[in-house]
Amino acid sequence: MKIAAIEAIPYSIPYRHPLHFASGSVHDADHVLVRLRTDDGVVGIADTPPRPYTYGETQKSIVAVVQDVFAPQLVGVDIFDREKIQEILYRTIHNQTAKGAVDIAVWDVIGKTLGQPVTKLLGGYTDSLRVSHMLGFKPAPELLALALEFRETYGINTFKLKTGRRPLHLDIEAARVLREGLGEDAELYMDANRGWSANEAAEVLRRTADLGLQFLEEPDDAREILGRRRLVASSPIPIAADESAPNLGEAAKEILNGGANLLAVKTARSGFTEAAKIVGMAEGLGIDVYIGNQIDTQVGTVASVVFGAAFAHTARRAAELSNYLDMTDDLLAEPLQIIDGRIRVPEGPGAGTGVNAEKLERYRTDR
């Protein structure tokens, strides 16, 4: 069974509530749907989120690299030759989310061909994941009201607080208000998106030491090597690498260089194949991981659920899976549900990424 065609379809769906954070903001899901078809008609699907301020990719660049670079090299390759496919993709540098989407689409085809859920082919550890919700920049009382609403409505009790603002007391106050309002049972952690210096991050950690925070993600630019290493060594909680660990090599470098002692794994930028290698490396080194969010649509989120539920190592921590709730609409054919703070893995063969064809036609921007 060989790859016959790969297409990249740009589309746009507005967000009901834009998400603001230290490295940018998202008002619309200007994403790319990757659709891969085999010579016997099986179709695999994946979603691609452009993040120019994180990976340098735009909607137009993803469409171009998939259709003009990857597709001509991949057409005619057997879908079960996964390492050959990986080799072809990685001849082109960067373009992380474009590569990730092609890989997920390949896995979707493999699952459908074998009549098996992809989560079982990857590992089949559990049938659901706990959900963590991401809170963007807002005044502290609004953040607490939103968190309480999500706990009441969906049973979510783990929250990522976007930080990295100046003056520092804005984020310190937000963390304190959330802890006091949500109680000791709530799991809270921060993500500065490289917004502070290492010294500023150290000051925030000092002033929030009594709040029981789980970890701090990307406190500063990882290129601030000595400051970052000093911060990791002195921090009372783990320091997580996210943007600084987009692939296996960079993740290994951050851990071995002392730039982090926790890793975010995002299928949107590494697909399933490379993400599995990152998880295996982390487990072997005794490093915890968690499933991160690229402000994904439901199509992207279901891929994270499928992958995160496949491994014991990724299922231990709550996964960032709920920000699609801020969108005005979505493409996923079988919408996700959050019940008692968890999302179940979809049943049936493939990766569960099937789309509503009518909605795709409505929102695509290449007509």
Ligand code: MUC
The other form holds:
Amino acid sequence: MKIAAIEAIPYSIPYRHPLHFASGSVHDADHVLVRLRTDDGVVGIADTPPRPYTYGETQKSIVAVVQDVFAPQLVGVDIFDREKIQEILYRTIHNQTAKGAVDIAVWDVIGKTLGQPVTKLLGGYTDSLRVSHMLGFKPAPELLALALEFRETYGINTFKLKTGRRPLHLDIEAARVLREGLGEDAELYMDANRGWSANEAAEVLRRTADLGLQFLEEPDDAREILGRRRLVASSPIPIAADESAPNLGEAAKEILNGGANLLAVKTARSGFTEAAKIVGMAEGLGIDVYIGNQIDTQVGTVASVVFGAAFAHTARRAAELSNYLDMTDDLLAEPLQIIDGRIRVPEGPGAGTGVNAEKLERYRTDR
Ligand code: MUC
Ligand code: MG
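Show the form predicted together with this ligand, please, the one above being the form predicted alone.
Next comes the full complex, this chain leading.
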């Protein structure tokens, strides 16, 4: 069972509603589909979202690194030699989502070969995850209307509010309007995508102290180490690392430096293999984790579900799984459904990431 070929196929699907946040915005899903074939004809799939403002990758850089750097080194390697594959991928620094996609495609093939769902191979903890929806920048009344619509339509009652704007009262007001409109039972948290300074974040925390927010993600630039450490030490709620903890080493560093006391885990940037190492590290240190969103398509989201449902530590909190709803279409062969605020793990062998061939032909941009 050796890797015979790895393709990286760029495609583009427009968004119905663009998403705006402190570090950038998304109007089209200009992603890359990674397709890995073995010498006996098994095909593994994974989605790769270019996020230049987070990891420095672009659609072209992902295609190039997968086809020109990873594929030549990986062809001929046995599909079950996962540590060997990791070693080869990590000879190249950065390129987080490109590595993540190759790893997920490898797991997809392993599951299909063994005739087992990958979620069971990883841990098999549960069969569904509670969904958290991410709300981009909008005027406060529109945010509330959208959140109420999501609660009504999908049963979602956990919301991540994108923040990091100036003046600070824009986000403080948005959080207040959401809390008042959604009531006490809704779970609310904020993600500033490094938009504030540590002192501004501390001020936001003071002015929202009565809103029962769960945590604040990536408030400021974590490289400003003393400011971040001071914020974590003084904050009444956890401070989560997202883009400051894109891999195992950085996640460990952020926790040990006092730069965060909660971790976002994203399969799009860590694959399943490195994400599992991050989860194990966090569990051992008594650090909570949650499954984050890389503004994923359904193909990407299904990978998050498969992984998040595999471990007790990742299944505890609501997972960010619903932003594919902002897209006009998707490649996933069996569309996801959100019922009573939950997404079920797909049944059947592999990682559930099969694509609709006709749609791939329609949306691919390399022909
Ligand atoms: C998030 O949680 O930050 C926005 C940028 C990115 O890399 O991911 C998204 C969501
Ligand atoms: Mg984030």
